[in-house]
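Given next, in structure tokens, is a single chain: the form predicted on its own.
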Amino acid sequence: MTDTISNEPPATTGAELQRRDLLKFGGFGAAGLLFGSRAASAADLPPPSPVDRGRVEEGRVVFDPWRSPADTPSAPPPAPLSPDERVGFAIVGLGRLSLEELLPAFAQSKKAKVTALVSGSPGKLRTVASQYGIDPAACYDYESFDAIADNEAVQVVYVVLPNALHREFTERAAKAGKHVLCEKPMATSVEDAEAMVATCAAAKVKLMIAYRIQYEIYNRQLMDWVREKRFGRLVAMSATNVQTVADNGAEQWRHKRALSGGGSLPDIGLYCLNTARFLTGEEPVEVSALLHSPPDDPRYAEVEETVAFRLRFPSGFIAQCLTSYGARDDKHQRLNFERASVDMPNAYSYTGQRLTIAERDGDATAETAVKLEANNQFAAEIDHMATCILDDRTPRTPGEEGVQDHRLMEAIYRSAETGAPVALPAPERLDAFRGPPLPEDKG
């Protein structure tokens, strides 16, 4: 039998002629029949909604919630002022905060923004201005800072040095008529924390010094937590804060006591000192301390490596304290509720902030994790003076509460050297040294 070979196509199933058809006008469904034919205009299509377009109201843009209550809403849009309403900063001393943190912060910020640079280092000043774009001619060395008073594009100093320096270049920069950030601590002694509050006072200028945990988003909702009594009262709390010196080490300024005043204490255990003090806005009545510094070893020549220490306050809190030098990287605070406790790994880090709770949950014991949207703590606290100063307001870190920490670091060392503990006396309301609340900051 012999085959025949037909010109006639082949027979089609009607389900083959659907799927030619749909594939000739250019897909299936809806989409490819849109799509295959021609692009589709504004008019063609509907208009958007309220909730996607949504409005602007003083100043900002605002939405409604996109998604339902199960879900954790999504933070407002910025509103960062322009640049020409943006506080303008100079940054003294370009060393690794500044370099590392402070500046990259600035591009975070929604209300300041960089605007001259002092520094010793010629080259390094050159090389910083040109990655920042910072007019030459804003920038100053040591001895040419006091020509800052003639940049009127310059309202806020951040003195960024060795805390030696804080006292000389906050009173320069006071009598310039500028504002002044400084970082912690304060300086090196209350006398000389005392006189810059002094001389900013008298120059009718602010006084913020960067007690950047106070402005961090997992701290601030602990302070809420502690002051609300959500867990019931705050009966003690562990705050560690610990990290290592390479064998160089004495050859760094914080190792030289003339420039840092002290050792890992005034560094970073200055952080869990604070930190006690904001959270429940009370003031140590007693403190005791233990102190080691390695013999023979030149890095602790000057300095001490180790403190531990224990603060008493007026509610009956107990805050157990360690800071040191000699032991690896850890910034962990647990604080022990009457229902619950709180643990919270990199407390005092720059990132890495978490909060776990343990409390009672029927007859088991429930650990909850909580989320929050974490914010750049140098950027936060930056955008506060800059609030400070376009509101006319007090810093939430005036002066005042520096001078309160070296108080109480100066006990804390007397303690460890008498071996006995010191009594120090209550003021009469919380946050005794604080200026006034955060504002509710829109954007």
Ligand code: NAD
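Numbering follows the first chain given and starts at 1. Superpose the two forms; the largest set of C-alphas matching within 1.5 Å is the rigid core. Note that the structure is predicted; figures quoted are calculated from it, not measured. First, how it differs from the form predicted in complex with this ligand.
After superposition on the rigid core, the Cα of Glu417 moves by less than 2 Å between the two forms. If you fit the rigid core between the two forms, you'll see the Cα of Leu45 move by 2 angstroms or more.
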Second form
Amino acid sequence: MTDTISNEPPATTGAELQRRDLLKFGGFGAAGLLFGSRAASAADLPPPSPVDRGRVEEGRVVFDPWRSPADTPSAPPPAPLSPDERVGFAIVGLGRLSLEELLPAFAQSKKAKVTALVSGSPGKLRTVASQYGIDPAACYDYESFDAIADNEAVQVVYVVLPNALHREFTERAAKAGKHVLCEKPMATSVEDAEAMVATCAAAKVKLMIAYRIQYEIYNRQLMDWVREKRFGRLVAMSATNVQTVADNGAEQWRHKRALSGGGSLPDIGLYCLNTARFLTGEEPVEVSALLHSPPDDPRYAEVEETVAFRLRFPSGFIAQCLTSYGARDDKHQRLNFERASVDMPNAYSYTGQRLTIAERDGDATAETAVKLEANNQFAAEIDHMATCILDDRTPRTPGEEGVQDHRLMEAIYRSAETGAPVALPAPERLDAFRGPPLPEDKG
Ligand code: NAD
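Instead of the form predicted on its own shown above, give the structure for the form predicted in complex with this ligand, please.
Entire complex below, previous chain first.
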């Protein structure tokens, strides 16, 4: 038997013939039959409806929803500024935070761009400049840093160095006429933190402290619920920020007091302290603390391992906080309101925040998991700074916010040392050390 090739169509049933004819003549009335067919040309297809095409309103592309209100709406398309309009940032210090989080986060920023790098390591400068397309002429070492004054592409200097170097580079940046975004903790003492505020004010530049959690949307949601008393009065909070350190940890700058200013408290306990403050907007009027470091462990020869501290606020709200370098990674907060408890794992992590509300539902207890569209906290914080430059506003987390945390940390250490609570003055208004929140901080 031999195979033959024929140009004749095989015998067909009436239905198959009809299908072939539909395809040939672009029969769209039988759309269900078209799967697997060759695509028709655009000219033969119905044009996009306004629902699909969207429109431009005030420089943004806008689409009408196509899913019913029963579904959670998707976020609108971002409206990034063009590269020419963005605020230029110099990153000072090419360590882990800069390389692992900040430089990647600029890709999600809508208002900022990296225009310069500063590092003491020529190899890192060359490599990172080439990875992120930074002009080699805009790369500085710590000695040549002051020449950044002549670089008009830099408006903000982002200080990402060990804590004890924050003051020097903030002040040098301010004297070069640049605004400053400074990593937390702001400094290593109240005195240095106050000097940074004064220098930036004298140079008429803005100073913002990089409290990323104040720009993270789950914590912002929690702040709104606290302030609108959604579940009644906030009675108490427990906040834990603990992690571990490798055996060779003593070699790291975090374990050298001259560079860090302290151990777990200024490094990670600060998140518990700052969050307890911004959720309510109140300031603690009393702090008490216990401190422990394993004796004879070289990692804790200069800085503390563990601090448990308690904050009492004017409304009666009490925050119990725990920080340690000796316990497995855990960043958890729980808020106890009159009518609900709210549980938040990963509260201070870079990602993975979750919110569960437990409250009465008739004769039952309802546990509701709240899911928000997560933002990149670093990009949100960087964009907040950029907005403050573009619109000439005070940052939500200015230098004064960082100074107050240093005052409180000094009181916590004092209480741990003396065993007695330390009383503090109560400011007359809420958010006494903060600038206004911006609508776009909500993501
Ligand atoms: P890191 O050790 O990874 O990087 C520090 C960089 O500073 C290194 O590149 C190092 O070479 C350079 N450096 C310059 N002089 C130094 C000196 N004398 N000793 C040691 N290093 C020196 O540290 P990191 O984790 O990137 O922290 C940098 C800053 O960012 C700190 O203030 C830290 O508290 C803060 N931080 C903030 C977050 C956050 O979530 N916002 C997270 C991590 C670190």
